[in-house]
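Taking the form predicted alone, here's one chain by itself in structure tokens.
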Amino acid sequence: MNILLVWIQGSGKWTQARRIASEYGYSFFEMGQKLRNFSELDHPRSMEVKTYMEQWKLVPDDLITAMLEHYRDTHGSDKIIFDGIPRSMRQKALFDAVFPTYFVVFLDLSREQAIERLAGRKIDPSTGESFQSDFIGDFSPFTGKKLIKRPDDTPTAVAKRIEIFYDNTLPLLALWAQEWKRVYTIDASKNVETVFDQLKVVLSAY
């Protein structure tokens, strides 16, 4: 069954999603990267997506649906872990129309811990993968790229992004519960290995 990964910023989702994909044979769907990939394809709607992204505009729902349908049609036999969609009630409706079968894993972290982690993190500019403040080194161990600090990773900007998560994405958890979707909450405040141990308990049921 597919996994829908829901996370508060700073919860370490990149690390955990990578491990799930590697150790359990899942394809990793990260919304931003898949939109970029789709924009480069020879697909009737790829150029439209590319135009929106080059202009830093939000990609409309119909184009997101086209991208999701293409991914479904080309990865139909894969187990998929989804990251970055849906982030709102509106996106949930279009996602469910294409991928109706999944369970939800929520990487939970307090506001205070999220702000602390994000304010000190560095990212890989080529992938967007983040490395928390306790990461030792200036280069990504996966791509070799020099890590940078995002200019908007200030405590004020981080707090604003977290509020958007609480306003738009967190309410989806209650909706999934009402729909009898399986929703698992993981304590993301623990270290990487402990968090993955929690995930393995969930995945063992599938």
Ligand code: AMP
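None of these values were measured; they are calculated from a predicted model. Just so we're on the same page, rigid core means the largest C-alpha set that superposes within 1.5 Å between forms. Numbering follows the first chain given and starts at 1. First, how it differs from the form predicted together with ligand AMP.
For I162, the Cα coordinates differ by under 2 angstroms between these two forms after the core has been superposed. Once the rigid core is overlaid between these two forms, A174 does not reach a Cα shift of 2 Å, moving by less than that. In the core-superposed comparison between these two forms, Q33 has its Cα shifted by at least 2 Å.
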Second form
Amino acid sequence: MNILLVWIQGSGKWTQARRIASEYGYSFFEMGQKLRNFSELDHPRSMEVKTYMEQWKLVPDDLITAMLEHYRDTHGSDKIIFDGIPRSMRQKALFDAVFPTYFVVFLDLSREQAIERLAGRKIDPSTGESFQSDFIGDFSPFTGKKLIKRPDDTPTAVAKRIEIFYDNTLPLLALWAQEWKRVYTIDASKNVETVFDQLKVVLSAY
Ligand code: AMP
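Next block: the form predicted together with ligand AMP, after the form predicted alone:
Okay, now the whole complex, with that chain kicking things off.
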């Protein structure tokens, strides 16, 4: 069954999602990264996507649907972990229409911890992978690339993205519960190993 990761920025989901993908054989669909890649393409709508992303606004739904449908057509027979989608009630409806079967894993982190983690994080520009403020070193241990601060990780942008999460994404949890979808809440304030141990318990049921 597919997994839908819901997380507040800074919860370390990239690390966890990659481990799930490699240890349990899932494909990884990361909406933000897919959009960043698309915004760099020579495509008539790339500039539009870039503009939305620079303003931390949600990219229009028709593009999101097109990307989901493309992924279903190319990876539909894989087990998939989704991250960064859906981020609103409307997106939930369009997501459910393309990928109806999934369970939800919520990586829970307080607003204060999320802000603190995001303020200090760096990314690998070649993959988009995040390294939290407690990561020591300037280079990715996986690709050897020099880590940089993500251009949209300014304090204002971080606060804005966290607000959007609380306003748009958090209410979805209640909706899934009403629909009897399985929602597993994991305490993401713990260290990477402990969080992964909690995830393993959830995955062992599938
Ligand atoms: P992220 O890397 O997840 O922080 O996403 C970076 C940016 O990509 C966001 O600020 C939005 O502009 C855009 N984005 C990410 N996910 C979505 C989504 N599900 N729907 C629309 N726009 C999105």
